[in-house]
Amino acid sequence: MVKRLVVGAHYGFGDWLLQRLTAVVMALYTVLLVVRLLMMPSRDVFAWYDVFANGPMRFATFLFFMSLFYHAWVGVRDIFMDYVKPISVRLALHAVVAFLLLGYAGWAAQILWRL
């Protein structure tokens, strides 16, 4: 009989899909966000409220955003695993940033809604 050595939480192909289309999000958002910042008509600061003024866009944003937070957690999630090996760092780490993440997804809801 083989015993199996456990490593890590073998999250596999569905973390591994999930990145990937958080990639393929922002950088559509990236295309889109540059293409409305070229066709703006000024560059003052009223151009860039009406930019993210219309739902749809501040949608986007919100989407950019989330992507950006969930590709950043499956990252560092991972790099935690890997490299800091006492169980109990490891958990107050993975703690911190998801508190961080999930504040900031929060202050980018404030902030693309208070608009």
Given for the second form:
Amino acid sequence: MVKRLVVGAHYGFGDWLLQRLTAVVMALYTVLLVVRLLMMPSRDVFAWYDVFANGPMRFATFLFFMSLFYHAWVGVRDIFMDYVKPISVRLALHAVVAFLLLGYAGWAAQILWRL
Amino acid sequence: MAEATVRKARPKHLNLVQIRLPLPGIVSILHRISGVALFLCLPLLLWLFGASLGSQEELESFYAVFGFSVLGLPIVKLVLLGLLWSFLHHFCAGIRFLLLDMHIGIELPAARMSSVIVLVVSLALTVVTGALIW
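Here we have the form predicted on its own; I need the corresponding form predicted together with the partner chain.
What follows is the whole complex; the chain from before opens it.
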């Protein structure tokens, strides 16, 4: 039996759950997007533009991106925890990835709200 | 009595070349590798997504610079095809992991079968989608 000191910290359940919830959001969005793309009246940039240039789709696409970046955060952090042992290097990598993903979120918002 | 459980000296193969993964293990490590590939290529994908939704002048200048000289190169297309496979594998394997989390298909034969399905379906979808957009 594993004995460990029970302290006040949570053991990552919230991130574990959010990784799965964001996965479901992205999977549903993928199906929605594929259906929308198959329904395009023509296969050109104008039809492609029209897919994203409306309120509900912009909302869904933004939700997809937010899910993607949070999902990536949990996944990449897990990988660093598996392979990067020196705590200083790990912390630095976590910071880089977190700031990168925050930047990506701004970038995605800028792409979508220009339409 | 307590001394009866002697720890067996099992062979440990932590050498990556010597490790032989079972099928579910292969799906699992490919899930991780495809996730890393997608994460590393996020700037490229965001840039392409933004460029595809630019104004007409932006699109024209994009094509003038990157059009058929760069985006038409087979090596560039192969990289994009690799990312397409990464996404599809991550998608299929992810659905499998969600089902496993819900205790669906956790027996060994079922888990092995679903691993084969994930590998085959993601490859087939890559071939079909790749052929459509090559």
